[in-house]
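What follows is a single chain, given as structure tokens, in the form predicted alone.
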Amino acid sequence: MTNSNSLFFRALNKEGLKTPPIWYMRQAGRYMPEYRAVRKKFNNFLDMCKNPDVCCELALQPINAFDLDAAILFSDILTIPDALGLGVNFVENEGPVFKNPINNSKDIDNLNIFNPDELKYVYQAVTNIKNSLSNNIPLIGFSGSPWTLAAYSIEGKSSKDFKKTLNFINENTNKSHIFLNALTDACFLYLREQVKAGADVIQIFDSWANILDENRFNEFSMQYINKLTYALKNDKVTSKTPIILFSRDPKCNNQTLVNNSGADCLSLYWNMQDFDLNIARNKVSLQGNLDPRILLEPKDKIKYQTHKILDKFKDYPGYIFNLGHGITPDINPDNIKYLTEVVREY
């Protein structure tokens, strides 16, 4: 059982702390030579995600290298669409490509019913990682948000503008809501199993919140995040599990995020520098939000920008230091080590 006195849990409980807990989105991954050595052994990224022992090894790499305050499950947000029969494959330098994307409303009718048992490999990875961590390091489990999973499933791949997806939801609004409800139920069952397997905290990644205008964001994304967090908070397995929401550059006001998501902690995107702390104070913890690209700069610039963020949040009760997006493959691990030291010495 994780020690609820850990720095990370204390921040999630909205305590004011002298030194914030630290972890990084995409802390396990391509910027680490140890990771690349393991990745070489697998043709398809998803095959690697289906090996619980390897996922455990990868999740522990950054904990061992940087002595961070939380570990995160090594997996991918597209495990659910894969289990729904959409045939997810990862193509080198292209990202995820779906063999059977949603092209019309009939494709939604013909979807497999989500069976959480098909993702047993994820829960086994959770248990393996949990058993390998010291009891003061919480483990974060995660899923994509219903909207983000829908966007990938309809587009069939990653995209800058998701034109196909946006046209689809305009032309098939009712069917899109049926699909989003099914994805919300799937995310709930999936996260519930992760908590049963040992996850201490849940993070929901709304990675494509930014492609929706404010009205669409509330209708197609926030509504379903709220349904998901409500279901988790009212289930006896997950009711006490803190929930973090990462919403990428959402086109809504701060108040909407704080009041409508149902999350215990908001992870701020790197460009949300004008987020109003007073709106969130004593309501939610906050996580973030250094621009990861600053880690490509010289050390004095890294220190200056990090201090700017720490100055801003120093009196905020419940602050977790993180990046405002994931670590990119071109970042030197030494700069992650340096950044971690700067935060701890602040």
The other form holds:
Number of protein chains: 2
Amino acid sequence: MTNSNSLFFRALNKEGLKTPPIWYMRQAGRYMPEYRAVRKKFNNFLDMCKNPDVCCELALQPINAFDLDAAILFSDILTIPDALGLGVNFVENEGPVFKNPINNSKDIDNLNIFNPDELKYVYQAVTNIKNSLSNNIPLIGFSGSPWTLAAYSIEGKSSKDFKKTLNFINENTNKSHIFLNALTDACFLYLREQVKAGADVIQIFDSWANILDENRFNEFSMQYINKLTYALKNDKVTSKTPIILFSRDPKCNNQTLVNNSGADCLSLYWNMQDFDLNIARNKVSLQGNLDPRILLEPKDKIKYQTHKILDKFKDYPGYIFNLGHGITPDINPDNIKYLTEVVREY
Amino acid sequence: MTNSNSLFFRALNKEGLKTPPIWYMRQAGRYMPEYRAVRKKFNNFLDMCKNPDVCCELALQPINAFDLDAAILFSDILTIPDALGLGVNFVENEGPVFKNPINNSKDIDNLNIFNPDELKYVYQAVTNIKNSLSNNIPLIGFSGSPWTLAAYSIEGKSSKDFKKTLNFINENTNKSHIFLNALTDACFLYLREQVKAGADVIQIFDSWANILDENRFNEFSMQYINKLTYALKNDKVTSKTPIILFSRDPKCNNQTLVNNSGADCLSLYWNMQDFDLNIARNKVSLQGNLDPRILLEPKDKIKYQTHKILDKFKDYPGYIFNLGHGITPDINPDNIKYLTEVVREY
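Given the form predicted alone, corresponding form predicted together with a further copy of the same chain:
Below is the entire complex, every chain and molecule, led by the chain shown above.
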């Protein structure tokens, strides 16, 4: 078991710390030359995710390079839609493309039943990473939120406006809820297996929360996040596992996120600068909030913006340093090193 | 593994046999004094089902007493609703009574997510029974059908007309489908674990098929049986496991059962005397059909009616001898012994 005195666990436990624990969303990724050297051995990105030894190597790269306070499973949130038979491919410069997206309500009837054993390669990766980490570095397992997985599965690819998805849930509201329920059950079983395999913390990525207005966010996204966290908190295997929710710029009030999500920690998107710390204090830990674009600026600007974030969270009980979104491929690894130093020396 | 040359497997493989394999629905039950001796040690029937050693003892009792050709897991179909948090109790002379039945659509939103690990006691019972059986006696695992589990969960108890359930599915059709989907996923995961634990054959009990008219039967029951058998037939663990469907007097034509259920064998209710053997021939095996009430009659009548059934299925490729419903507590075990002899000596 991971030492519960690790900085990351202490922050998740809502303890005020002089120096926050540090990890970065997408800390293993294309911005690192070590990563690109491995990536080019695989045509299809998901094939790489299906190799537990490679996932282990990739997850450890940023830990070794930057001495971070938490590792995260190397995988992709689309493993579940892939297991449901939707045929996920990653196309260069386009992101994920589904061979069999959900086009009509009949497609929902015809979906495979989710079988958690089909994603054994993920659980094996978790175990391999856990066995390779030192005792004081917790390992984060993850899944997409039910809504985000549904949006990808219906849209069939990434999109700016997710028009097809929004039309679909309007026209097929009941079937959409059937789909979201099935995805919620799948996420639960999937995260549970990750915890069994060695994950110490769970992060749920609601990466497409932003495309829903407030009413629809509550109906199609938050309702299922709540059901999922409730199940995790009431299960023998996962009840003690802290849950972090990354919700990308949701159109709901802060109170809803704090009170209804069931998460122990909220990971704040970079544009959520007005998030009211007082309503969250002593209820949830907070994570992130730094605009990753800052890392494309000169060092003095990186330092200035980082200090602003650290000033803001200085007295907050339980803050985890992170970006407000994932590291992009255009960021120089030296700046990640520098950013980490700035936080530790603050 | 069980010898695939066993009579039971040969019949499931649609082989015409001189003597059919024999087992009886509810072959372990209150009609046996050995069973009653164990039963009285437990207040609650489900507590008995949660004891794998006791389940093993009970499952073996009829095998030892009557030298039957197949064993069946000792358990109850309501283990799944119990795991979903509906609080199942068995009340003397009343049957199952739910503490928290589904009363409105909100209750469906609030249901626990099914976690197959909560029913480990069932899988342990399967393993214990399998380890205690000789190699040539296959073991049948089972679950209720999604519809039958839904009907019990909504009605909250057994009923003649299931009025509450029929009203509920009329007034909450969409939520009912959400519930049926969740139950289908649960049945799949549950049966899969039973096969992993050692079950050689699966039987699905659609015990409340009879309360639906033809349209509703297809919409609320058959659709989900089809989804379940499709999942089982496409899963690595269960694809080779024969599936028997017991559908109690369904209001659909025989063709639908044969072609749409996805089952390898249909277990015929006692009143399905006009079932057209020709449309089933070489497509599915058949099982049962004898009226269990016959067993309350004198021996000559038992013999006469049994011969009538055996005459009917004499040339049918793949017939399994069984009753058209479970053995009732009022039946004399001597008549089960006699019935078995009549079939073997035919």
